[in-house]
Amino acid sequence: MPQDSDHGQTIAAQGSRIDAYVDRYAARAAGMVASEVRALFAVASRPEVVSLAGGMPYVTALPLDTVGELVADLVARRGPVALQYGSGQGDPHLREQICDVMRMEGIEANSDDVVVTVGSQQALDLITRIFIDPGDVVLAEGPSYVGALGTFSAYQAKVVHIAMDAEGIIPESLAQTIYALKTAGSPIKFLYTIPTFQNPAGVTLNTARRQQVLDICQRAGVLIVEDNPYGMLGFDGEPMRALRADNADGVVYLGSFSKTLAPGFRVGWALAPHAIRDKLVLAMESAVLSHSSFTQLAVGQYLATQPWREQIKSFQVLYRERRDAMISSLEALMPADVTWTRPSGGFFVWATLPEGLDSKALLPRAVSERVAFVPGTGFYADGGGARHMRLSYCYPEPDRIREGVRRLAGVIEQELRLRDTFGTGSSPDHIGVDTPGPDLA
C-alpha cells in the first residue's frame, strides 16, 4: 500500500533521533548532559588503573563491625520507628546532635534552624530551587565544585567565577565583580563558596579574608552559601572558624556526614535563617515527602554511642599521610613547569600544566598509561581550566599514589616533548557544565 509521504517523513525524522522526547523536555533540561569524561572513567575504574580522580572517602578505615552491630541494634530496638516515615525537617534529636558538631567550628545554632537533607548535595539543590530564576547570577569560586555547577546549570543560573589564589577568594575580585554586576542590573542571588580545603583547589580562605568576604557580601546584600564538607579534616590544629559563626543572618551553612562518617548514609544538612529554613522544609517535602528515618537514626546512634571525634582524628592522620605521599611524589617526579597547590586538609591537589598542554586532551592518553585524574574544565562554568587537573589522594594507598604520580609524570613529559616538536596544539572545545558522577565529585 502506498505510504503517505508526510507521514513517512515524520516516522523517518522520529526514527533518526536518539531521544524521541527531545522536543518535549523543559528548557532547563538542555544543560543536563553527561560528559565524555564520565564515559572514559568506566575504563579508568579497572583495578590496574591508579585513579587519582575520585573524591571517595576511605570508609574502610571505619570500625565496620561496630557500625554493623549498631545498625542491627537499631532495627532490633527501634525498627518500627526507623522504618517508618519521618519528619520533613529531620529527626529532632539528630538536629540537636548536628548543632553539637557545628559547635566545633564556632557555630552556635538552634536545632529548629537545621534541615536534614539527603547529603549536602540535596541541600544545595533545594537552596538553588528556592532562589534561582533562569538568568539569575550565582557567584562561585573559580574553580568550583563540579556538583554545584551542575545544579546551577540545571536551574539555568548564570555562574560568574571569582578569582582565587593560594589563600582562597580574592576579596578585591569579589567586590569588583559585585559592583560590575549590580551596575549592569544583573541580579545576584548568592555567593557559593567552599572556604575550607576547597574542592577542587584544596586551598583555604584565610582568617583575615573570611571577615572581608563577610563584610563585602553584607554591604552588598548578597547571601553566602557556605559548603563545608571537609572542614573537620584539617591536618594541623583545630577546625577553622566557619563563616556562619560570624553571621547568622547572612549565611546558609551546608554540612555533611559523608566525609566524617560515610557517604552511603546520605545524611547532610542545611543551617539557615528562619525564613529560608521554612522554604527549605517545604521544598524538601515536595521533593521526597520524607527522607530516610533509618539512616538519620543510624547516624544519631553512631554520634551518641561511638567516639566520633577520635574517628575524625584517625581520618585526619590517614589523609595527611596520603597528602604527604602525593606532594612528595609531585616534587620528586613532575617536570619543572608543573605547579600545584599544597592543601592543609581535605582530599584534593589542584595541578597546573605548562603552556600548550590541555588536561582534557591528556586524559585518554593518561588512562592508556593506567592513571586517571579529573580535567580542570569540569570545574568552570565558562570553559576555563584547560591547563588544570584535580588530583585526589583520599582513596588510594600511599604506594599507589606514588605509582600513579610516576605514571602521570611520564605522560606529561611525553606531551611536552610533542609540544616542543610540533608546537602548541589547539584546545578541545568545552561548552557548558559536565554532569559529575558521585565517584568524581
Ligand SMILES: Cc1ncc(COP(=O)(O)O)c(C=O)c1O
Second form
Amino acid sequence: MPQDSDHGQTIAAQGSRIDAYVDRYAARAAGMVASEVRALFAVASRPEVVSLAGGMPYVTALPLDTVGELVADLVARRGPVALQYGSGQGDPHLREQICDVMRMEGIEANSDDVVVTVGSQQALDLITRIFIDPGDVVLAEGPSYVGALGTFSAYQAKVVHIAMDAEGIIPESLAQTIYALKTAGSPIKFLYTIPTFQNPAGVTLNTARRQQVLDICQRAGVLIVEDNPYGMLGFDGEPMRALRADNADGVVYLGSFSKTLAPGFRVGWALAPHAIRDKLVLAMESAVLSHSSFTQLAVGQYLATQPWREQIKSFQVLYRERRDAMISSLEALMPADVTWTRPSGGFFVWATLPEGLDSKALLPRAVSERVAFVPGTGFYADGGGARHMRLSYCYPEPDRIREGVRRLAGVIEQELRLRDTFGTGSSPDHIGVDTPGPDLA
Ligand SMILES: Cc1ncc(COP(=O)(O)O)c(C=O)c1O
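Right, and the form predicted together with this ligand of this protein, after the form predicted on its own?
Every chain and every other molecule in the complex is listed next, the one we just looked at coming first.
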C-alpha cells in the first residue's frame, strides 16, 4: 500500500476520512466553528426568503458613483503610494481623521494611540491574541456579538456572561461576577462590551450605568474593551458619550467604518493606552504585515472630500424607518407573550419567545415559510439563549420587513398551537445558572 511518508499515514486511511488532518490541528482549532450566522447565509440569501438574519449595512444608499470616482482618482493621482505597503500602525493622516470621528462621541485622543485594523473584527482578534492564554476569562454581556465569541473561542478563552436588561449591563451583576471569579482565583483579562445599540440585543447602556461600569472595572483592575461600530447610528439626537471618553487608561476602544461607510473597505481601528498600542502594532505586523494602503487612503479621501456627517444622518433616517417598520409590525402581528427590545439605534431587535418554544427548533419551519432569523443560542458561549432570536432590520426594505414579520408571526403561532397540544419538549432556556439570561422585555 502506498505510504504518505511525510505524515506516516496511508493514503487509503486518508481517503477514508472526511478530514485527513483531523488529529493534527492545534488545540485552538477545535474552538473555530462556523457561526450560526454564517451557516444561515446560504439559505437566507435566496431571493424568496426575507432575511431578518444578517447584519449587512445597506450600502446601496451610498453615493456609489462618487465613491467610484474617488477610488479611480486615488489610483490615478496617488497610485504609487496607494498600491504600496504601508506601516503596521496605519496611515498617519487617516489616524488623525479617525480622531475627528471619535470626537463626536466625546473622545479626545492622540492619533499616535490609534492602530488601523482590517475591520474592527481584526482589532478584536489582535486584542484577544495579546491578552488571552487558554482558560483566561473574558467577561461579556449575555447575549454578545457572535463574531467576538468566535474569536474568544478560537483563543480558548472562557467567556463568562454578565446579565443585562433593557438598559444594558446590570452593574450589580458585573460586580458580583468579578468578585466571584476573583475569589475563585480565575484571571479576568477584560470585559468585552458593546454599550451602544448592542449586537444582538439592540439595547444601550444608560448614562448612570456607564459611570458605574467604569468605576467597578477600575476598582477591580479589569480592562474594558469597548466595541462601538453602531454608536453613530442613533435615531434620536446626538451620539452617546463613549466609555473611553471618561477613562483613557482603562479602556481599549474599537471603531469601524463598516456601518457608517461600507464594510467592503475593511477599515476599522483600535484606540489603546500606549503600552497596549505597542503590542497591537506588533501583533498587526505578524498578522498582515501592513493593512491595505489602498483602502485606508480611499476612506481618508472619502472623509476629506465628502459630506460624511450628512451621509451618516441619511443612514440614521433610513435605519429608523426600518426599525419603525419592524416594531410596528411586531406590535400588530406577534402573538401575545412574545416580547422584544426597542432599539434607539443600530441594526437589531432581540425577541423573546413564550415559555416552551425554542428558536433553533423553529428555524427550519421559518425558512420553509421563507423568513430567516438568527437563533439566540449563537450569542451565548454557554448554551443559553434558546428562547431568543435576533431580528435585523438593517437590510430589507420596510415592506419586506413587514412581510417577514408576518411570516414569522404565523410560524410562532403554529408552534404555540403545537405546544398547547403536545406540551413543551424544549430544553430550559439557560444552562449556566450562575449567569442569568437577559431580562430584555
Ligand atoms: C459588535 C460588532 N463588532 C464588530 C463587528 C465587526 O465589524 P467590522 O469588522 O466590519 O468592522 C461587528 C459586525 O457586525 C459587530 O456587530
